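The chain below stands alone and is given as structure tokens, in the form predicted on its own.
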Amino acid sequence: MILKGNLLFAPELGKLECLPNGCLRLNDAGVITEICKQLPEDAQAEEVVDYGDKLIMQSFADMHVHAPQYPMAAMGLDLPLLDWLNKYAFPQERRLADTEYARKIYRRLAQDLIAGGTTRVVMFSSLHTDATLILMEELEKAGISGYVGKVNMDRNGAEGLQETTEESIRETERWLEECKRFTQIRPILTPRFTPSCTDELMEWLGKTAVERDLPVQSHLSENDAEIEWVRNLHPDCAQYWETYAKYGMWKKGTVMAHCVHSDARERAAMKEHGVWMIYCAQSNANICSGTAAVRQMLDEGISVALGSDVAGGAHLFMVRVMEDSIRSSKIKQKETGLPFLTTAEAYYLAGTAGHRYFGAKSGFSVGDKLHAVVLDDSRFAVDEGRTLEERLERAIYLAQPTDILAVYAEGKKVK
């Protein structure tokens, strides 16, 4: 099969490849076999899907999202982090003990992700094992791939939303056993954040991560009050990141959201150990946490990608996440004097960067399964003659999910 249209992809940070009327040739498994500047002469025997003047773009990877909080998006955002958790997030997550409710919410979430062109995720569930398995089922049904974590939380939770240490270990083991039936959604160990887990539980999670070769996700240096809390809980650790490192969870492929207040030493530890920073610009502003030094992290060689952080972030649509990432970096420029994120850079971080976490190459690449969206920008294209670069920029600021006509994930058309 051949897809024809205006190809836009980001092979490197800040580099944009534009192929007007280009083509992607796929084999029967949905793997890209050729990228062409025009329709190949030997294409007569193949199915050609011609999207005309539409934009064929990379799909998006949301590298930090809280699935249980999806129904409460855009609520309680006048509160700082810890107050917001106690008043809104924890009560909402408690509802996921109801598996019927979980099925309803997670089916809708998966559909909305695909509708917005997100085909890969790194996602928090709640501490409920059965609801977590339902989430994984619904994501797979929708065609999404990635990682989902059952949250571990044996202290500092809320009424009805806290496990005993023994229960947390037992339920995590049950969940990991059940995860063997999934093919596209894999498990990721998920201590909610350091204050939510006792030393005993952290030790078990770290040991399990190493023994089973499992990735880890959590939060890091998001909020001043949170950092002080961690310091009081772990006086033997000079910095927040060390509370993960001392239990073996600070390792290559570990995903840490926010990092708003990560100083040079913490950033150096991220670079040295291959830990990923997930930039959640909208959430960081909404919950009054601050603005992360994303340019410094990129310049220092840290692996960075974007996350919606729903429901700290109000928008699941990654186009809005790109827009907010650019805007926040412009605000940070006034403080640091460092360049803000460009359109091409934000597009790279929302697509290529996240896809690379899952083993993909650069942009649209021969040998990768196709992850793409087809976007119709005619609704806001009030004039003609714009370059593809200009059309991409306009799409980042003006597009809506309804402008996405088709979505391809793992080489298959899922919308």
The other form holds:
Amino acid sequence: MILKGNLLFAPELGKLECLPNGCLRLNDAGVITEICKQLPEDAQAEEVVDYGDKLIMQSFADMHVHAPQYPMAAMGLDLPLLDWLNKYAFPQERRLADTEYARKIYRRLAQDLIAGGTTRVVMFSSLHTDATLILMEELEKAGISGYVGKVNMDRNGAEGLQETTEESIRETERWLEECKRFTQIRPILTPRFTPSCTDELMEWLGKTAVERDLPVQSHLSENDAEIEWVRNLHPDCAQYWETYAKYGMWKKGTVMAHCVHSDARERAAMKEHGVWMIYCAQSNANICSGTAAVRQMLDEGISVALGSDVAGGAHLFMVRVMEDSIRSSKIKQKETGLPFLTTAEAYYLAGTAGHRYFGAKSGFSVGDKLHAVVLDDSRFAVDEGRTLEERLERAIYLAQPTDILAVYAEGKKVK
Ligand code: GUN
Ligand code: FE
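Swap state to the form predicted in complex with guanine (GUN) from the form predicted on its own:
Complete assembly follows, chain above in first position.
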């Protein structure tokens, strides 16, 4: 099969490839076999899907998102992190004990992710094993791939939202066993954040991550009060990251959201150990956490990708996340004097960077399964003769999920 249209992809940070009226050739498995500037001459027998003047772009990877918080998006955002957790997030997550409710909201979440062109995720569930399995089923059914974590929390939770250490271990074991039935959605160990897990649980999670070769996700240095709390809980650790490192969870492929207040030493530890920083610009502004030093981190060679952090972030749509990332980096420029994120850079971070976490190559690449969106910018492209780069910039600021006409995930058309 051949897809024809205006190809736009970001092979490297800051690099944009534009192929007007280009073609992507796919084999039956949805793997890209050729990227061409025009319709190949030997294409006669093949099905050609012609998207005309529309933009064929890379799909998005949301590398930090809380599934159970989706129904409370845009609520309580005048509170700082710890108050917001206690007053809004924890009571909402408690509702996921109800599996019928889980089915309803997770089906909707999966549909909305695909509608907005997000085809890969690294996601938090709640502490509930059954609801987490339902979430994984619904994501897989929608065609999404990636990692989902059953949350571990055996301290500092809330009434009805806390496990005993023994329960947390037993339920994580059960969950990991049940996860074997999934093919596209895999488990990631998820201590909610250091204040949520006892030393004993952290030790078990670290040991399990190593023994079973499982990735780990959590939160790092998001908010001042949180950081102070962690310092009091672990007086033996000079910095927040060491509370994960102490238990073997600071390793290649570990995903840490926020890192708003990570100083040079914490950042060096990320770089040295191959830990990923997930930039959640809207969430960081919404709950007044601060603005992360994204440019510094990129310059230092840390792996960075983007997250919506719904519901700290109010928007699931990764186009909004790109817009907010650019804007936040422009505000940060006043403080650091370092360059803000360009259009091409934000696009790289929302697509290629996240896809690479899952082993994909650069931009659209021969040998990769197709992850793409087809975006119709005719609603706001009132001028003719704009370059594809200009059209990308306008799309980042103006597009809505309804402008996404088609979505391809793992080589299959899913919208
Ligand atoms: N830290 C611990 N839990 C959470 C959460 O649910 N959202 C955010 N933004 N930070 C957290
Ligand atoms: Fe988060």
